[in-house]
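In the form predicted alone, a lone chain appears below as structure tokens.
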Amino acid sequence: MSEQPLEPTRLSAHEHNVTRKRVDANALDVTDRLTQAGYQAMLVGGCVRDLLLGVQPKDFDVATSATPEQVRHLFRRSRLIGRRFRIAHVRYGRDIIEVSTFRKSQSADEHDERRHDASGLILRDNVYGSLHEDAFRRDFTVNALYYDPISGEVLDFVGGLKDLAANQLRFIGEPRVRIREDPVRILRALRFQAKLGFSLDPAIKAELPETAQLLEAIPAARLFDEVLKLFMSGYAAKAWELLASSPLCAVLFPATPKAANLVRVAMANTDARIAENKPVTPGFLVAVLLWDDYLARSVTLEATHKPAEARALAASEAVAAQQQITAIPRRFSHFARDVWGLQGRLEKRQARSISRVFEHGRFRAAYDFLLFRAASDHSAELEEAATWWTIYQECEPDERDAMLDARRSAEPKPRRRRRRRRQNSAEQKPADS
């Protein structure tokens, strides 16, 4: 602790175009009211980093000397969340400002609320401290910058400004210790690397192999949340590239081929949709990431089951296997299974089922999935099916009828079974003489 500077580097925020005008009005209301109540309150983390980079933040977080209970008392429309890290959410309509209390970087008090397991993983961290102590318990130097909207200064205790200028991601403190405190920090490192385009500290890269195994101790539900942040923040294509080239991929997605073209195509499309403010669903990414596993299981099971039964069982097994690693909420697993189930019907385009497929609630997602498969596999059959469905959607009702008639004409006629005529036994007997 003696090596940690007590006084921060102070930067005039205005000189770097960091002004109150660029800060969310609700976040300013939170800091102003906390300050008026006698507490310290500043903006912290990614919002300060992005403001300094010239990027307008989407979210604004506040750090304060007030405890969560004191924040709750001061703001009527607020609630406390979290057990591992207790924080306050202050609500302004649909806008939520996250308010965290200054915490200590470490504590020697045996009776405080910090808990570690045998490997060093933090189980609970509600040990409150000073602004100085709070800076050193954060993860990355570039995420430990504070902006005081009252004084108009940016405060840096940990060398974050230097790393920001060098475009480098570096942990505060010893990487091995910080990762053991919370192995999920390595996924955050990849996410920020993908988002910011920064280089990763070589000391962090050196910890990747061992960190991959440490992730197995993280609850599956929390890993799913981190995976969503990794792939649904607008930088999925780069995030997958970084993940696939690391030892982490084999732990998080053991059944997904690292070089899968389908995954790359889908991740790029997800980024494009987010950039255009179009909706995206985790269920689609689940379908993409587990597609190869689902196919492989289907082929194996068809040796002992009817095709429909094999596909249903393969879907259940693929989802169940991934559930052991990253929990998948039921609504997303059902979404993926519907998308998989419609692929065969989209490919075959049997006239009697085309209308039902087109009216299916997951048709559009399944159609997009077919497009991605065609683009990634370069299969003539898939490209033909994708083109057919594209035309079918865009044409007029009478033209659709013509397309259906063409499909009926192209389909082989079902063979009719011949009925054996029963000859009347009386006809077979000779007439009485």
Ligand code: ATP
Second form
Amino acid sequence: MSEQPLEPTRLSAHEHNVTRKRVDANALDVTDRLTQAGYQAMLVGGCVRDLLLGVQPKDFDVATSATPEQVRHLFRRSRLIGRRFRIAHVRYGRDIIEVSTFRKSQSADEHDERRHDASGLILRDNVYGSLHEDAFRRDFTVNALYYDPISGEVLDFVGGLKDLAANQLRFIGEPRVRIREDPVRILRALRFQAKLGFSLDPAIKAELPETAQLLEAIPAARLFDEVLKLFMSGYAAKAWELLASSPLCAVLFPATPKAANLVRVAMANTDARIAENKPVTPGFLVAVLLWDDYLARSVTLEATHKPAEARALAASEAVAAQQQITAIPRRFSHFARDVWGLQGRLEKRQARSISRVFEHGRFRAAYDFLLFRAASDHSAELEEAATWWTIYQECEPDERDAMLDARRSAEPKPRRRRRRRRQNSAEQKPADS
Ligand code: ATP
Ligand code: MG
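Now show the form predicted together with the named molecule, given that the preceding structure was the form predicted alone.
Okay, now the whole complex, with that chain kicking things off.
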């Protein structure tokens, strides 16, 4: 990183479409108060990128020359978080503005083994720097644009405006070096590709095969968070398509078939729910991504275990295997296990368990899951079971009773079974005695 221009390209207020009006009032409060206190403070990253693209940002990040402690001091309702680097969270009711201090990156040529491991991975990244240095430590050029709400200027140190206009995702510096510093950046590349519809710089694509396995060194909890962002931000279908056709998929989801219809259907549905402001839970996606693995393990285990035991064990194994890669918080794995456990009962619709299944806390999720399975398997039986439950939910209580009766009379008579048992014991008795 030798020939970095120190002076940024500056767009004055009338040369771009970002205005104070389009910025969150709380974020402006933060930048205004920091500026009044004598610090530099600007909006940076995804929010500036999105505003320039005419998209409403989902959050507003502030970068400042004030240290985290100085920010903490200035804002009563703030706290410091983060281990890898400390940032300040300033609270406004339920809204949180993230404030990070200008930092510089430790580039490979100033290699220092306290900050990097042998492969170039950043271990610590907490050295404060200037605005200019802060721009260069960021991942993509389009993520390193600054908006100064006081002057109204947009600042570009790294050619981000040009890439934004060309819909190009390009690393600041050498892709190979930047990925080795922090391999999660390749996942971020897919995320922004999916979200923005940008094309990946061919130099990034070329690095994918060789760098995919670097993700194995990333703590499972961080990978889970990053994967969550990939699938829970409203463009999961596209993100999955990109992931499945990349070498990253085998590293992140080794047990998920890349062509699984169920995953595609569920991802598209997640996007639709987010677009309608309906709640989505990561537990559901865990259930979707690990379903095939769970089924395969169940089949194997049924050779040596009772069916119910085999399924419980299969669920534990499928979750445990994925845990090694992406930590799955317990509430989400429990959710997936419940959804899996209910599938057989939803399919069978045994009269004696129907109302219990219907009242189960996860009924709705399990039913949705059944719908997706029916839609993705093109199976007439699943289709029939799914339709049955659709009608059951929608009809009046007396019609529900009639449906239950119909199921009851369609089932083999318990009396007949009892008679058979009696016959058996009658047959056996003489031999026993
Ligand atoms: P989103 O719209 O998803 O919030 P974003 O670009 O704001 O996208 P964040 O994860 O919120 O992404 O990060 C904020 C900014 O911090 C990024 O725009 C980028 O400049 C910088 N950044 C985040 N993660 C990294 C990373 N791993 N390496 C370098 N810079 C990063
Ligand atoms: Mg952001």
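For the two forms, the rigid core is made up of the largest set of C-alpha atoms that agree within 1.5 Å on superposition. Owing to the predicted nature of the structure, the values given are computational and were not obtained by experimental measurement. Numbering follows the first chain given and starts at 1.
Legend entry - Core-aligned C-alpha movement of Asn17 between these two forms, 2 Å or more: Where the cores coincide, Asn17 still shows a C-alpha shift between these two forms that is 2 Å or more.
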